[in-house]
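Taking the form predicted on its own, here's one chain by itself in structure tokens.
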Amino acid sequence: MEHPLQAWRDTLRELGVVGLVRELAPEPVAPPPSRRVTPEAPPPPPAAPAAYAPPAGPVACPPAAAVQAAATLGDLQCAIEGCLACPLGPGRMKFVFGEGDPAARLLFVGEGPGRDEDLQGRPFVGKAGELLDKMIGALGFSRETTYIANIVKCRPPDNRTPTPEEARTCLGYLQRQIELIRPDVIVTLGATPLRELAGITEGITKLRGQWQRIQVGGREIPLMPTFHPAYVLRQYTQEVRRAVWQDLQAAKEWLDRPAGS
């Protein structure tokens, strides 16, 4: 709306009489009503994942009696290859039982299957497996004259270290394999099999090359800990390679000892 003095001011300005009438102040504009901003509440923390509940039944959770009743490696594999007793089972592609001579004198134990092993259902078939095959061949053995297994038989996600619960769930299967194979020497590859088989939690760097003893099925078996082939590939130095070769040679020398010595 036009201010009442607007016309009078314009008339005086046309007559050249300026300054006699002060400029009209603009009508005050009321400020917008203030809004009180209430800070948004933080989102609730994500819910903890529910504990894994394995399905019931002797196939999904093979009973200890069935494991012990297996008289051969083939029987044992049939008894446990449907296992879903830990969270690793539902996510696997293939169950990686192990392979080699069922009466092998030398047993290699790794941590768990990786991507290639999960696809093929065989232990140590990736780059680390190729290196292990070369190590075994340099000792005068082959994959077919030794036996190769892992602490867990299903691939952990992203090749992570198996949790203690996962390892304990699977350990009985490996122990029965050892009882059936009756190896003279076990070589553990990395820290995880040393921890699970011998109960030793010290670092593998400190303990590699030092003989240990484990009791399985009423037998005492010498155990030689060494680096995992995957570690050797990551730390491919002369020092690391020499250390592993010394460990494997020690295992070979033990096998070559005269009986009773």
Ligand code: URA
The other form holds:
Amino acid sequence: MEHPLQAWRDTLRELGVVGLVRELAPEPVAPPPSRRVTPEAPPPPPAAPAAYAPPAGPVACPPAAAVQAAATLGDLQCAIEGCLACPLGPGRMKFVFGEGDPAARLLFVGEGPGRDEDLQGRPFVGKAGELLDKMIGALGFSRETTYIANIVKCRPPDNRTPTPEEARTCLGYLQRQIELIRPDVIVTLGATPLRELAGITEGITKLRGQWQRIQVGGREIPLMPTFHPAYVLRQYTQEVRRAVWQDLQAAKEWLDRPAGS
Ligand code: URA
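Any chance you could show the form predicted together with uracil after that form predicted on its own?
Let us now look at the entire complex, which starts with that chain.
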């Protein structure tokens, strides 16, 4: 059979144009059908996922009383780092508790560990974390002078958003963390921490930059919602970067305001 580009090539040759088109490779010839084809059995349909039943025991599911009894972040970490209370627990490499100054005035809350965080057991150490570090640095802080945590402490598979059930199972741990750190301002990164900490489901694009207030352990804490650094990396426009910068500066201005005002 003539190659579909043959006529075009012949015309160019007639016009004296050479070297413009490569020699055409012959059309691939289909391999002869094998004589004996044994049809393969279709793969079995995937089994329906079984409902997750957390193993019983004090380590698998730390009782709420143990979480409340934790008097330091170290105690809390010891109490909860073996947690298997939701389906994320068995899939993790490392539990990502959070890190920073245990008495930080400024607390950042993200969504949940990604691949790098799961491998290292530290929050925000991947590409989004590099950007977060830069933004924190530009504000005049560092990882060591702030605190960084997440809504869930184990990596959701394929970096999906944690389900509301997973988030709520983990929320008591973050709330105890917040009670122990006693931050003056919380900055939430993206829609998930805003939803889970403040119960606000409205879009982050609409709500970012607008102060919210949450109650944790009987204390009211101002909360500034902003975009997640991973979103900033995906939408690297001046508008998005400027928005995040404004939100972070508002948080800093709140911290820097004169006492009593
Ligand atoms: N994204 C998050 O929300 N948290 C991390 O720790 C890393 C990436």
